[in-house]
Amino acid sequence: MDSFNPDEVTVRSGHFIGGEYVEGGEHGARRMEVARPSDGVVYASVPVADANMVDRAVENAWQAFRTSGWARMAPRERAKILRRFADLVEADALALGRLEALGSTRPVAQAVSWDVPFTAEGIRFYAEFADKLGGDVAATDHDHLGMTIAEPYGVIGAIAPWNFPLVMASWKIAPALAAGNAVVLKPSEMTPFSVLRLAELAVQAGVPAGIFNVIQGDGRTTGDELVRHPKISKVTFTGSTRTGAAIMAACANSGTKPVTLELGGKSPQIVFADAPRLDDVARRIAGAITGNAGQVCVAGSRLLVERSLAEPLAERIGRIFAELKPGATWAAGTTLSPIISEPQAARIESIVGRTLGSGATLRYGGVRADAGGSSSGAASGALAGAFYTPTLLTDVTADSEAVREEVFGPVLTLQTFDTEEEALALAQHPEYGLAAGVHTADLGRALRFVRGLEAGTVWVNRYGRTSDFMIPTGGYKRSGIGKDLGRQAYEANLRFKSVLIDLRQ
């Protein structure tokens, strides 16, 4: 994938409602500046949808749900439209990938080769559910017919994060649309543009205008108005635990609507001395904390290693860290993403600094990275974006801030253990339970940890998901409620009506 000039990419900055762009230029409308993480340049602004604009988007979606025929369409026809939508997304990979790379932390090579195809394939996956999952006929006595009928909720309110804008948006919209719902999506105000193109492509594919609307704005104003709106029947959100709790409270106070929440994580990677191919294990572990510069909810940020293996594994991880090349997301050779914003980079620095101050040892990294300027659209010399070196901290305890708190950056902590019992105790986090990794050649041990770990996903001798969309993702404890992906995500966009017919009449 070649580099591109970010100054040559045009973005549309409004809302997308009823199949059209709405610039949001009403008198007195507040706007927010949008900066490129790679160089800090403000390249656009977006309108902040207030209560009136949110109501306009939701009402438009509600009317489309009632009158467009989307929910009543033969499921196979709805599936055909969604497959056509996926084909258009795939065909638009270069333009979508550049939009994604322009304003997010996703390097263009990864956006084009992974994010866009993953988005398209996810839409195809849920299209196939449309005519394959519905209600059930219940076991009743001979004189009765009992059944459950699956029906769409109506309008789903979706809020997607900034770390994988296209992919996370598709996790929300694909199962909702396949189930016959309308969707009003609010992307992050830091990464607002690629999903607008996604909404355009949906209409081109034949999704009725209004069935997929996009509104711009911040969480405090736009997000809060969206989740509280009386015609939003269900809410789905990916983001921080704190925001998820606020959304859950808002939903409870505005109609007790159901929620799906994928929230924060502090995921352990547990390595036993019998783990096969140590070089492969080291690369796997390093990738789980440096991918997207650690700005991943399932990032494997807590490394727990059997004591005899700690030193050789740490050395290998350090060498891999040194290979990574920070740079602009629009540069073809970038292998270490920028941090999304300067405040987030400062937060990472502060957590590392306080952890070191409490007695931890800095093994690798721990400083801002110097990212060279790109030949395309950036001045020579270092970029002004926020880059942070991959960091390994040792001599930490369960009370160390970098062990306890979700850093959301390329910061890995290392703790050692001597027994399975000690490893399991270290792996359990008092608040989070999103994911975990176990690296061992002992199948029995692996299964004991699969059963014992309080985590919604456990990977064995790997770390990270594949394109097996059937395997759901979601957390335990404060890491969330409900599931994205899998059959569970589709069924979460349906409500079930019980019917009992007396045949004796």
Second form
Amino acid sequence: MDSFNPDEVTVRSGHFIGGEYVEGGEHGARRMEVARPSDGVVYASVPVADANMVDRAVENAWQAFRTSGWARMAPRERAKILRRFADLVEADALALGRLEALGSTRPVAQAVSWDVPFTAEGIRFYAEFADKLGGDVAATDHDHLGMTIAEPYGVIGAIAPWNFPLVMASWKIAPALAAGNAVVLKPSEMTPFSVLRLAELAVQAGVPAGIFNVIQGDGRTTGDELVRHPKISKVTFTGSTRTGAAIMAACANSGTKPVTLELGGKSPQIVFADAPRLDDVARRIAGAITGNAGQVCVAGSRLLVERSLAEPLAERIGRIFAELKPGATWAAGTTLSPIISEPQAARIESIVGRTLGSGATLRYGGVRADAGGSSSGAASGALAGAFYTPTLLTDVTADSEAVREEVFGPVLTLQTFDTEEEALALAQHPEYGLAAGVHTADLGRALRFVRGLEAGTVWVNRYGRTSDFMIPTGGYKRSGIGKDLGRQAYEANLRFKSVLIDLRQ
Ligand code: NAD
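Now show me the form predicted together with nicotinamide-adenine-dinucleotide (NAD); what you just gave was the form predicted alone.
All chains and molecules follow, beginning with the one already shown.
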């Protein structure tokens, strides 16, 4: 994958409503500047949808839901259109990948080879569900016929984060569309553009205009208006636990709407001395905290290691950290992503600083990374973006800030244990329960951890998902409610009507 010049990529601003771009700048509507994480350059702005604009988008979606035939067409027809949509996304990988890389933390090589194809495959996965679940016939006495009929909700309000703009949005829209709903999606105000292209491609594939809409804006104005709109029947959200709680309250106060919430995490990686192939384990552990510079909900941010292995594992992790090359997301060789924004980098710095102040030891990293110049021909020399070196902190306790708080950066803490019981106790976080990794050769022990861990996902001798979309993702405790992916996410976009017919009349 070649580098590209970010100044040569143009973006379409505005909202995407009813199958077309709506500039939305009328009547002095507020706008927000959008900066490139890699160099801090403001490259565009987006309008902030106010109550009127949100209403326009939702009304459009509602009319399309009722009149376009999307919900009523033969489900195999819907599947065919969605498969075509997936094909168009895949064919657009280079343009879409560049658009994703331009304004997010996703390096172009990864965006083109993983984010875009993974998005396309997720759409295909849900297309295949469209005609697989229509409801059930119940066992009743002979004089009655009892059924449950699966029906779409209507208009789904979807709100997405910035860390994987296309993939996170596709996990919301694909099951919603396959189930026959219309969607109004609000991307993060920091990464607003790639999903506009996604919505355009949906229309090109034959998804009726108005079934997939995108509105731009911040959370406090646009997100809140969307969630509260009376014609939004269900809300699906991915983002921080704090925002998720605010959205849940807004849903409760605006019509007791159902919610799916995919929230924050502080996931442990537990390594026993018998774990096979220590070099591979070290690579897995390092990869799980440096991928996307740790800006991953399931980042494996707490390393718990059996005491005898702590030193050799830490050394290997340090060597892998040193291999990573920070750089612009548009440079072909970048292997360490920028931090999304300067305030977020400052937050990482201050959490590390306070943790060191409370007695932790800095084993590796702990400083801003020098990303050097850009190889793209972009205007700047040294990059002014925010980069942070992969960091390992030791001598921490369960109370250390970097162990307790979701840092959302490449910061790994290391704690040691002597017994299985101690490892399990350390692994349980008081609030979060998103994911966990267990690395051991002992099957019985692995399964005891699978049973014992309070986490929505447990990986054994690996860390991170595959493209087995049937395996859902979602959190226990304050890491979320409901699931993305899997059959569960499809069912969560349907409501079930019970019918009982008396056959004696
Ligand atoms: P965030 O909560 O700040 O914002 C997420 C989205 O919510 C944005 O689009 C934002 O504009 C919107 N928003 C903010 N306030 C709102 C409000 N009051 N009403 C409606 N919408 C509002 O999160 P972020 O910083 O974009 O993303 C990082 C967080 O997302 C991390 O905590 C991470 O763990 C989490 N995340 C979770 C998963 C998962 O699957 N569990 C996946 C990715 C990210």
